[in-house]
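There is one chain below, alone, in structure tokens, taken in the form predicted on its own.
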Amino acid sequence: MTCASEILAKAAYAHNIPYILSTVGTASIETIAEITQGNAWFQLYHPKEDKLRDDLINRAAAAEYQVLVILSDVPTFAYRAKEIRNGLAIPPKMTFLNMLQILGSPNWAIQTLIAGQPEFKTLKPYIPKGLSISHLGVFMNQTFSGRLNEEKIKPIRDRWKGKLVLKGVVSEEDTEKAIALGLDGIIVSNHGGRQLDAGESTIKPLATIAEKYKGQIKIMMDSGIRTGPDIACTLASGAEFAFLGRSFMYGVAALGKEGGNHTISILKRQFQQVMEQLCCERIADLPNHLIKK
């Protein structure tokens, strides 16, 4: 059974859009590079040890990844009440409701059994052999540190010769730091709103950042984007590219191998409809149609 990372990487490559592989993705750096012929981005969860950091970066470079994304929007693990209630943990906790949901999706259950236990394929060489899933969460906590600063980013900039992007920027101060450090781009992000419920919606700081710093650094955005109109609003507010995650996971969950292509097709059609409704011929003209309060 093909994992979600592979399905989405294939779809992204077919539609000529970038796919970002997470350090904790279910496919390896090398597998995604083969699928996309090197046309992929790698998102680095910052390890506590320099040796592991450098090895991951070297693997991404050897696989000819074009862009390295440094994750900064998970400085600490969030308290996610919904996930706790639904038993989404390492290891997963089975509840009566979960079992009913599984019984209601027999095809998914069978395919999941065939595929076996999901793995963090990129991290597999570094995870101690024989480690039980109940101890995997402890390993992750001991191995990674999400809190970044200039001193942690500088050696990455020195080592990585490709494009370097900082994900998780929501302020002018951090944008200026990214420019000073010689980064090529930023992704305005609050990690899909899963880290801090009281955090500001990303599209609000995006508009301010884009107005002040566009042209000095590539400005992109994710979080809260679900549809074609959402993409149009993001681009109209100053972003040069919009990333989505949850919509694609829903597509794969519903349609399996066809989920990636189907989701992209829906988004393209929705976005095209927005352009047609506005009589907007160029994406660059979208800001002229933005309603400002």
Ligand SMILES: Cc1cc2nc3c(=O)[nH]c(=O)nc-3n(C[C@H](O)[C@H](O)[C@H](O)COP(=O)(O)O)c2cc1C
Contents of the next structure:
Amino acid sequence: MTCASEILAKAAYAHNIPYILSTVGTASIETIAEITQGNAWFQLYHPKEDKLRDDLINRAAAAEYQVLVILSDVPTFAYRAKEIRNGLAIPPKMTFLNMLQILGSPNWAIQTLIAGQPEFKTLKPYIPKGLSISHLGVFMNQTFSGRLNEEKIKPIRDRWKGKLVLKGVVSEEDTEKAIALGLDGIIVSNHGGRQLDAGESTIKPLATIAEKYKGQIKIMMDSGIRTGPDIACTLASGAEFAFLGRSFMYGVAALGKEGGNHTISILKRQFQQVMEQLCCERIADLPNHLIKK
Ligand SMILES: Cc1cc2nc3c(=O)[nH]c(=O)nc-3n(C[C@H](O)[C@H](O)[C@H](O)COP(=O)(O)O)c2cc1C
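The form predicted in complex with the ligand is what I need now, so please give it after the form predicted on its own.
The next block holds the full complex; its first chain is the one shown before.
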């Protein structure tokens, strides 16, 4: 069975948009490079050991990735009450409700049984053989440290010759640091609100960051974008690209292999409709009422 990462990478490639593969994605750096002909981006969770960091960066370079994304908004793993309540954990908890839901989706259950347990394919070479799923969480905690600073970013900038993007920026201060470090872009992101309930909505700081720093660094945004009008607001507010997370996962969850293409097609149609309704030929024509501050 094709995993969600592969389905979405294929759809992104077909629509000529970037797919960002996570370090903890269910497909490997090499598989996604092959699917996207080297057009994918790779997102690095920051390893504690320099050796692992360098090895992941070297693999992405060898697979001819054009863009490396460093994640800055997971200094610690979040407290996600909803996930605790639903038993979404490593190892997964089988609750009565989960069992009922599985029985209600026999097709999914059979496909999942055939495919076997999802794996962190990129990390497979570094995970000790025979490590039980209950120890995987401990391994992840021991291996990665999300807390970033300039000292940790500098060696990555030196090693990575392609474009380097910082994801998880929401302030002018961090945008200035990214520029000073010689980074090529930022993704204004709050991780889709999954890290901190008290975080700021990304559309709010976007316009100010874009007004001040456009031209000095590429500015992109994600978090909370669900529709074509949301994309229009994001672009009108100064982002040069809008990324989405959950909408694509929903598409794949509902429609499997067709989910990626389906979601992108809906978004394209909705966005085109905004442009037509507002008589806009170019992004620069989008009216001011779409700029959110
Ligand atoms: C299930 C799930 C897993 C995620 N895993 C990662 C990850 O491994 N690395 C990462 O940089 N962001 C991860 N994110 C955050 C997304 O990259 C993105 O920032 C966020 O989903 C955007 O918000 P949206 O879901 O509202 O579109 C994840 C999001 C979800 C929903």
